Amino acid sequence: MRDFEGEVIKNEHITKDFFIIEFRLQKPIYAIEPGQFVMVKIPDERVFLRRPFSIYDCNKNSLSIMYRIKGEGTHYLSKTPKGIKTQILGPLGKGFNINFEDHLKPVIIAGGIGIAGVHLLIKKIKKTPDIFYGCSDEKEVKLIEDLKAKHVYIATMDGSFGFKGDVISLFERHLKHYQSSICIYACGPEAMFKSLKEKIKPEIKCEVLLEERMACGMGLCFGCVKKTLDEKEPYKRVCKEGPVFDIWQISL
């Protein structure tokens, strides 16, 4: 973990209220696990606390994040022009375990902005995964344009593209063909995880990236705890013991 100076080299509007911002780092960043995150200082004096973002992509001296405007911090971030410098703390947290058994087929499930949390995983995983992506409408399909050449199944809630409905319902249609020879990686809202947990058997390996509000990102403030099934220490810090957890070990 280090505090890097980053210079904005791109802050691109993708669709609706979604953006990708790319930073040129003053020093190279190494040993990033898919699923880890960074704490970014919003380059505006009106925003005091740093904001957490999943690492969307990285390449030694560059790092990019995908974000959605949800509040004051991301609103001001979307207005940040090229050339502005800021501080980026990371990489933080525990990422996905991609050293799975050779006989398993990786399946990646993302909902909405959750694609930002698994994008680096898709690039680094050793086998070509099946990808299930769920979003609101056809406009949000632009968030996965670079994945079109892969095995991608898409669900939109309004039916304007692909399967009409939620992404777990789409995944359930394919589940019988996999039997139990899969390992699942997922990122999205908690309701998506609850539905997924109800559909799969306990013997299926499944890791999920939790989306929680964070203040410090380093486990000091205990502001992002999640209840788990650990009887000795049931409450885990999402920023420290996570943000990636075994779905069978968390309370949903």
The other form holds:
Amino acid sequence: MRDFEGEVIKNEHITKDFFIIEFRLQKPIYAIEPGQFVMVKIPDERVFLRRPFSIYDCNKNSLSIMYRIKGEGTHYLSKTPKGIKTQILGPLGKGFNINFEDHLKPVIIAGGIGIAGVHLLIKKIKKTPDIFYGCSDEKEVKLIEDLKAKHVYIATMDGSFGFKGDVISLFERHLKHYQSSICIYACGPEAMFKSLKEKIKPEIKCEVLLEERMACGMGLCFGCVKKTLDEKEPYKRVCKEGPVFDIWQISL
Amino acid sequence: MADLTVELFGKTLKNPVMNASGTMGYGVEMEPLWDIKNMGAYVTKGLSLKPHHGNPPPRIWEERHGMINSIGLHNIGIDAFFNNFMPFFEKKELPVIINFFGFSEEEYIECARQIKPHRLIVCLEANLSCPNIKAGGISFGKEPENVYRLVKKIKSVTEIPVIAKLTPEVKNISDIAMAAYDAGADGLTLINTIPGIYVDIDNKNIPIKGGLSGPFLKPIALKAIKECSERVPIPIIGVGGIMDWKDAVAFFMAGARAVQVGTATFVDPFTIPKIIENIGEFINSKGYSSIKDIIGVVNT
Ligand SMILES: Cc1cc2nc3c(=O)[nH]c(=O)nc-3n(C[C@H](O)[C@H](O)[C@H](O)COP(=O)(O)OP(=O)(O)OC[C@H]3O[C@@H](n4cnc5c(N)ncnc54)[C@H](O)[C@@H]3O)c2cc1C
Ligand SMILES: Cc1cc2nc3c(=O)[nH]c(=O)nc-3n(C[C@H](O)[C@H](O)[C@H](O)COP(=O)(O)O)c2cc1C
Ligand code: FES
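Output the form predicted in complex with its partner chain next; the form predicted on its own has already been displayed.
Next comes the full complex, this chain leading.
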């Protein structure tokens, strides 16, 4: 972990309100686990705290983030021109566990901007994964353009591309073929995790990337907790014990 | 080299800058970035007799110049703190201030009683903003009589110096300070967060009720420090909205013997080491020899 100075070298609109921003880092960054995140200082005086974003992609000297405009912070981020320098704290948190047993097939499920949280995982995972991606419409399919070479099942809510409906319903259709020989990695809205948890058997390994409001991003404030099933210490810090959790250990 | 050392209850701190309670986890979390041994002292997260799970999320909300938190005093309890984390501070030889609270007078007193003197413990910092469950959730720190009674009882069960951390949400903070002093408090920490709420205009609800912290506290904290230091002859630790070394210098000039930095660390985790370095430079550049030369020097 380090507080890097990053210079914006690209801040590209992809589709609708989605962007990819790339920073050149002043110092090299090492040993990133897919699923880890960074806290970015938004280069605008009006934004006080840093914002958490998954590491979308990363080389030794550059790091990129895929983001969706949500409120003020991401709005100002989208207006940030090339050449601006800002602070980026990371890599933070505990990423996905990719040392799974040999006989398991990795399945990656992403909903909407959740693709940002598993993109690096898709890139780094050794065994070819099956990918399920759900979004609202055809336009958002552009977010996975660089994954075309991979096997991706796509669902859109309005049916303008692929399966019509939500991504978990699409995944459910394939579930019986897999039986229990899969391990799942998921990122998306909490409602998606909830419905996923209802559909799979408890013996299936499944990790999910959670989001919560953060102040420090590094375990200092205890502001970012989620409830788990650990009775002794139910509230775990998403930034420190997470953001990746075992779906069977969290209370959804 | 500027002399940044300050005396606090017979201990010499290498500088007058520390973290604010609850804003640096259990101390170990900062390890990857910088050595907290460089601070004057480490202030623990609020500890209690028994562990507390704290509040459900959301626990934090951003405001334009600060934030609202409702952590709910989540902590592992004093026993686990001493077992799991005290060795870390011993290894560093870093002085520690134990911030503690209770939901009843008995809890405060039992907690204070169970904390045994230790060569690294500078003092106990009693967080008097905690709600008193028996009195309908009104905080202990609101009325001079309650503060007097509680501080007196805490003092009677411990040999460790005790400082009272006060809430600014009172009629007259120096009356509260006076009550703490009369009861035997060895020092004061000013100020805790100020209660506030957030109104979400899209959902027409209040997603969080909690304590405000950050830059907008600074003038309120400075006023409290100035007023209390004029009436009460015990050391004051200043806290509230310090974002950089200039803010810290203002706190010393207003009368603070030491300062604590909270929310600013979330924005820039290096705020504390930067402040330590820069106040040293300030002291030198102005021709002072020691931090003591600027404490309480502001004209009225
Ligand atoms: C571990 C993690 C990884 C994330 N990865 C990505 C990503 O790769 N791409 C992406 O677009 N978004 C990601 N998010 C969500 C992103 O942090 C929020 O969308 C962003 O903080 C919103 O800021 P804002 O100022 O635009 O919104 P506002 O709603 O104006 O923000 C107000 C406050 O709420 C917080 N907040 C609002 N929504 C969220 C949220 N969903 N999660 C956490 N804090 C929130 C903000 O940080 C800010 O403090 C991630 C969140 C977490 C916790
Ligand atoms: C996340 C958070 C947790 C806190 N926890 C405690 C606590 O446990 N005990 C306490 O006395 N004060 C606590 N405080 C208050 C701070 O110690 C400090 O008094 C206050 O935040 C003002 O300083 P700042 O503006 O520099 O943050 C907390 C503040 C924050 C932001
Ligand atoms: S954001 Fe501060 S502990 Fe997680």
